[in-house]
Amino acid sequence: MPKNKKLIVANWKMNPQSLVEAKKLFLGVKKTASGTSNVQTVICPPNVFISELNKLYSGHRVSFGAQDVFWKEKGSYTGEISPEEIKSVGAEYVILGHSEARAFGETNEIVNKKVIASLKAGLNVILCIGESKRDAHALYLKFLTEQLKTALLSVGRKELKNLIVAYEPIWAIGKTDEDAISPHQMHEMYIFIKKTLTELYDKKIALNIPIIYGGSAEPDNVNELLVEGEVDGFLVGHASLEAREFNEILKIANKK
């Protein structure tokens, strides 16, 4: 995982609907992504498109990732995909613990199994955490601490070099940039996550783990979040499906 670069991750979710459309979308951002020396771009399409999209790029400024994996290497697990299998088709990153997966019943314990298996396979893990709402007594901070602690249970210090934490408040997902988190709030969360990681491991390790933001990351708010929020990048959802918008985010991040 490149150091001293902003990490911009495109989560295409279950889009687009065909390989032809997927190639068109990728080619629409390829030139800009290839020219951003201060940014590492990660494209996370549906798994069925990874291999073909990987054939369209041969540089190092764009990488590919999966949106999820199973925690077993192989076996009778119909419909599941292992970390080794996605690596074999060109994936270097994987998104784990996304709020949409948690909404379908994924627990912190399941996320932990996936984190351990993915790091063992040598993948860069983008670990998503986030609260559904905020309360006046700040109990949501305990919720976030539990998500981090459980997800990283039995994860060794050496493996953390391949870890990225994506703070993704559920209440901000799918909203406009005006409804997303404020730079001040993001800066507070950045400090909180670093503090929690320091308590789990140590300060040196915590400082080296990138913190990115997901939840309505748009061209209109990424600059402030980078400068005032101090984020190390973004997990981009719907804006990554529009080449023009995603390219604008890449350009803004590249200047920082």
The other form holds:
Amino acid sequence: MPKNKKLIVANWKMNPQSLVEAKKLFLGVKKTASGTSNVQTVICPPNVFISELNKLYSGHRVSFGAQDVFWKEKGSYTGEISPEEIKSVGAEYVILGHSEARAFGETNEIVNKKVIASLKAGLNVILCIGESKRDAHALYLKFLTEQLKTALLSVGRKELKNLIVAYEPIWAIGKTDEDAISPHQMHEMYIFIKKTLTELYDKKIALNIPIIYGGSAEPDNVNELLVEGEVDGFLVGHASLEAREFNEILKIANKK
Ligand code: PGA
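Coords for the form predicted together with 2-phosphoglycolic acid (PGA), given the form predicted alone:
Let us now look at the entire complex, which starts with that chain.
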């Protein structure tokens, strides 16, 4: 995982509906992504498209990632896919603990197993945390601490060099830039997450773990979130499905 670069991750979710469209979308961002030297772009399409898209690219500025994996290496787990398998078709990253997976029953304990297995396989892990709503007593901070703490249980210090934390408040996902987090709130969360990581490990380790933001990251809000929010990048959902918008985000991040 390159240091000193902004990390812009495209989370295509379950889109688009065909390989033809996936190739078209990828080719629409490939040129800009190849030209933005201060940015590491990570495209996370549905798993079935990874190997075909990987064939269309040979540089280093774009990497591919999966949106989930199973925690076992191999065996009788119908329908699942292992970190090694996804790596073998070109994925270098994996998104884990996304709120949409958690909504279908994924617990912190399951996320922890996936984090351990993925780091062991040598994948860069994008660990998602995020509260569904905020309360006046700030109990959501406890909830976030618990998400981080449990997901990282038994994860050794050495493996943390391949960890990225994605802060994705559920209340901001899939909306518009106006509903996203404010730069000030983001900055508070940045400090909070670093502090929590310092408590779990130490300051040096915490400083080295990139923190990216997800939840309606769009061309209109990424600049201020980078400057005032101090984020190290973005996990981009709907805006990554429009080549023009995603390219715009890449160009803005490249200037920082
Ligand atoms: P959004 O999705 O950018 O559409 O809000 C982000 C995500 O869910 O990762």
